[in-house]
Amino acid sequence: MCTGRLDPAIVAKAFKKGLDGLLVVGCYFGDCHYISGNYQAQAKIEMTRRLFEHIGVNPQRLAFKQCSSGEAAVFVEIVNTFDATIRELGPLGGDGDAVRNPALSEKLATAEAVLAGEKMRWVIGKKTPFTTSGNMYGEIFTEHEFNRAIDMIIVEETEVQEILGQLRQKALSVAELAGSLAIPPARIFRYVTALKRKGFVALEGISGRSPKYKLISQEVS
């Protein structure tokens, strides 16, 4: 089966049920039976790392390495090696990361709503063709850029997600959101008027002169 068919959502739900590293070996590129398979598990691989940095999940823990089927040593190494650094950096969740349970399974469990999110799914796989042939305008961005834009959208996402899970539990008001997930007020209110406009959270009543927002929809994405 071809590495691109690797969904960054399941590598986040391996790790919430205790895996302490993933490693995934692809062959090299051009050598790929389907062309680009190669380079999507890259690109997939590469923005889960980057999210589980953001969560406070070594980035370590997940690797993308490459050799084809003939090279028996360089497989071994290569396995070898990623055992070691899996060993160095101990159980999941311990010394080696910046996040520990209980917040460590609520952490994971957004990372894998994030990377079940229709927009990480469409801009990864915008990676390559943004990257080389350019956007509708001929925009070519280069890795550097693409990586910022990749940054700036998992912190997003990542925010609407623990809004949500927080409205999963009970209607709140924008403040004690705020105060809950230490997110800005005004960034909070920027994301539940969004939230409320495409009809995933409403407002439920006032309290004092606080609205209280509640979720009226699962499917959000």
Second form
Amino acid sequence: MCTGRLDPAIVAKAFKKGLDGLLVVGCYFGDCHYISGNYQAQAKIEMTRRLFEHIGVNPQRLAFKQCSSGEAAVFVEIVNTFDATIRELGPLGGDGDAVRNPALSEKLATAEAVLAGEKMRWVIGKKTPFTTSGNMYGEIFTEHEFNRAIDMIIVEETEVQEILGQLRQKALSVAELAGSLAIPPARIFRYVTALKRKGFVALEGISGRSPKYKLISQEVS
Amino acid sequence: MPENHASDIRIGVFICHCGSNIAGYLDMEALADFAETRPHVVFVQRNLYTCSESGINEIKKGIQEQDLNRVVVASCTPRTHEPLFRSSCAEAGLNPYLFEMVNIRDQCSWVHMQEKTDATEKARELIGMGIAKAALLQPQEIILSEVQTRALVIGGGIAGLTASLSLARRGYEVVVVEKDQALGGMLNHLYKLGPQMQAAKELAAETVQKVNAHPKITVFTRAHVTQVKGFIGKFEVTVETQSGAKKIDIGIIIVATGAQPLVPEGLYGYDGKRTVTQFQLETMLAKGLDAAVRHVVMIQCVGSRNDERPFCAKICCQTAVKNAILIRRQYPETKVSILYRDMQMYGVENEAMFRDSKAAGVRYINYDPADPPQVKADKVGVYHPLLGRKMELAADLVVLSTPLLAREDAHETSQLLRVPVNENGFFLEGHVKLKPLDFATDGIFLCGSARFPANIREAVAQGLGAAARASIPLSKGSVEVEPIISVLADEDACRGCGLCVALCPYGALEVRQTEKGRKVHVINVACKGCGICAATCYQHALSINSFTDRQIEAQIDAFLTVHP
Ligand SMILES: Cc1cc2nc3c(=O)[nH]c(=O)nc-3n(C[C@H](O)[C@H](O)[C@H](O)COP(=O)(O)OP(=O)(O)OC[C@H]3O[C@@H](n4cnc5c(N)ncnc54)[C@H](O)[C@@H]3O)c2cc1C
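Switch from the form predicted on its own, shown above, to the form predicted in complex with the partner chain and output its structure.
And the full complex, kicking off with our chain again.
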């Protein structure tokens, strides 16, 4: 197994369960028995850090570092530095993070859903081709452009997962969702329409003059 | 599919003292007490040496008498001992993949020798995680795949030809693909070979003759490999030959593409006439040196051991000393000086050749790379550190010893075969000590200067070595593959999108049309179990045997609860 096995959704879940820091140490690029797994690990950790920052977890709690199996001193330095960082930050959801417990736990549940979801995984899986040989139109992205795209997707995907999270509890109208999530109704409306089209939500009924939406179970039999 | 029926799980935990290697630094009793409290653990035992015969017998006894169906050993590193413990489980009738190893020596007692309490705590966490994973382990079966008993050798230099002959003599078919017109490689351009001073053309002719005469060897010259598909035992190789493209089924591949000498443009007034390389000198010596040449100055480490090429090409010193001796013997009137930084004359024979050269009157002057020699019209200026002053050496002929470099097309070959090259462009072996002639990818081997500049002796030895390594799968006729690989665990979920296929570093995944539509297929033999695919699939359809999401999460949970 390789650092490439690292699944960001599992990472978010581990934090939700109480992890305070995660250090991933892989081989140097181009110097790995598994050839390219470390590139994947780095891209995934980088994306997860951006998502963490967005939801209020201090991104320093997550790190990707590299050293070779012959570099004991380097490894010790990496571990000690990370250890010091986490001790300084303290337990998750305390002074070290922008959002506190217990709200943070809910945010991490959202993050897990984002990281397990199709869009994020697709984009990150395509990072290497996007930044080296280009997308299907042959457009090549710079690292900076790619990260900007990732940031946009993070914002959208988080909001979508928050909507789904709310609907999981009960059917709600656009106005109700906008109220509890503090997202403008127009954006909520756009998300809900898209979710409806993809078969994730359906109209449940009309309460007063506003339609209410409910979640459709996605279980595959 | 449920991963287990929790109630039937009976875990045995064996904690090794490793003499005092572990027991001297950890609280072993506390570890055993802890293990007993973990779910599904029905048997815990401490052993002085779990890997000793008595330790192994204890494991077997535990499996038989305690009805254990999962075994955890907390001891040293799986790199050295996992095979032993696994086979012990198998001998006692337990599937070897229901075994889990926890390393409390390297990761605890060795690295935290002075911190008994913390080290014990860490060992508790690791053991807790190992037990949690063991409970979810599933039996696996070793994968067997057939091997086509035909070898492909790319490159017809002395290394490749030696490997080809060795394989052919063992009875395997060999296909040699050489891009040049003739076989022989670098030997075709050399004069005499040190240290024995055998004529290079003789060695080449002798070897080529044997190769051509061997019924099992097929040679394609002015040919190159254009496509390689498949994996160990079942490569499908396309070779562009003089008579068109040929598709050949191949079992193993040997890379023996050699290296090429640096042409030192712009260094020391290189002009290919009065200032030449050792490579050019070989041809000049074969034709006979110009009678007017009375003073030869050789300069070592030209274009190597600098910022651009930090490596020492290792054989240029031997070449210079050899050619200096040849000149002194054939043209006793001609003086030869070698300006060097360090002489790289490893081995008994080279050392003897070095001494011979001094006896033959070759002069050696050490130079400092910060103050390199200056090549002038008919002289070479150099600072002589022993005399403590600048000297001017007469020079009718200046010979530059330049390094052998990776072939210009090595990168293409590397992409074709999906094998790595190092920072200098030479092919990179699987492990410098443990797998020096194998690539990390199974079924592909390397030898000779393609790996790193080698002299003939080394190139031959490596050719024989690579052939020997390659003979293992060829003689078995099949390969056994570790079943810790990717599996399509949820076929219905797979949409056949191909995201994983593009990311797989081993070409081990492909999308196939099935009755249920497009689905990914794992080529078991090619998969190395790295897990990129499982970590990327948004349908969560792929999993890795013995590293499933559930197993990893169980370890995380154990870690978080053992040490809240
Ligand atoms: C100037 C000089 C002097 C030397 N003197 C001595 C000496 O005195 N004693 C000694 O022991 N050693 C000496 N050597 C070293 C010796 O030449 C090498 O050890 C030997 O040639 C290495 O053999 P090889 O088969 O690995 O590579 P090579 O001889 O380089 O053969 C590689 C072959 O592969 C072919 N090839 C390359 N790429 C491809 C491809 N993509 N497809 C198909 N074919 C390909 C090449 O055309 C070539 O035929 C000397 C080297 C030099 C440069």
